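Only one chain comes next, encoded as structure tokens, the form predicted alone.
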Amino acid sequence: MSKTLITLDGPSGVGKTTIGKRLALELNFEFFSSGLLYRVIALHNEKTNSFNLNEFEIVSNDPVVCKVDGNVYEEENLYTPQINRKSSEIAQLSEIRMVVSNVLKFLFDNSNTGLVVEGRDMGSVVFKNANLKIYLDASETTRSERRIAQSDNKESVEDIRARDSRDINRKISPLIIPDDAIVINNENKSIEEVIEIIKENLKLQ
């Protein structure tokens, strides 16, 4: 039986990780957030002052633990304001995006039943031939409120706005609605409603 690939794209704070994890659990797929890889690389750079990435291993998916050139990085250490800014900045570098893309493709190739993967360019660049592409959206106000709550007030509305600007305006793989993507505005929808819409669209593929 062929494996299934679902991409979730959209701006910060739109619920990609929360929805992606729940969706993957219901479908018995694996889930991965591409943003975590950028965070790992950002932390690696902070620790080593280098972007040399000779060996990159995902030791665990949940929680995420990565090993980069002998250094181990755990998910619980990836959510600081400094790493938030750094990861968004390095995501503009083509060589870093290539590393992340290759790791994600390796993950899908080695998944058993399928993969739900979220990010900013999953359906538009990394997995153009995904079985189903979803683009999640909501207003800046709603997304800011969600991110502020998730980060225990460590992220501000200005942080969200700055990240949106970098993601949309970067030259390499900007945030766009992928071709053939299903756009879901979850401003006034529950997680269950969004997942049901995605599952119904998956049946049509």
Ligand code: DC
Given for the second form:
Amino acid sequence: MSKTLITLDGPSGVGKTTIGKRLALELNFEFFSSGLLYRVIALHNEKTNSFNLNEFEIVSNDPVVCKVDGNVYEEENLYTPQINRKSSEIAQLSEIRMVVSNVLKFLFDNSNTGLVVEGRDMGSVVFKNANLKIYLDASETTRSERRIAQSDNKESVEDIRARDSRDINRKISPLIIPDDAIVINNENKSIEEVIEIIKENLKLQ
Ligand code: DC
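Having seen the form predicted alone, could you now give me the structure of the form predicted together with 2'-deoxycytidine-5'-monophosphate?
Now the complete complex, all chains and molecules, led by this one.
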């Protein structure tokens, strides 16, 4: 039986990780946040001052631990204002997008279950053949309020705006609504309501 793949794309702070994790749990799927890989590469660059990425391994999935050329990076160290900004800057580089895309494809090919994967170009570029593509949206103010409520990743409206602008306006794989995506504006919806909508749409596939 083939494995099911659900992509969740959308801007920063829209709830992709919260919804994706909950959805994956209910479906007994794996969950992965592709932004983590950009964050790991940003931290690796801070540490080594290089973009050498010869061996990139996801050592563990929850919490995520990655190993890049012998350096170990843990999820808890990846959500700082500096890495928020730097990850979106280095995400403009095509070589880096290629590495991330290959790591994600390898992850899916080697997983034993379905996968919920979230990011900016999951449905539009990396997993064009996904079974179900979701695009989540909400206003800048709401997204910033949600970020400020997160103890580990506070981001102001200005920070969110700058990051969105880079992610939307970059030349390669910008954040777009994939052609065949279901768009859900979750401004006034609970997590449960969004998950129900996604599950209903999955049944229709
Ligand atoms: O989802 P996140 O905030 O952890 O992502 C951090 C940055 O990584 C984001 O600002 C842009 C980049 N990114 C990307 O370009 N493509 C993705 N699929 C996921 C993240």
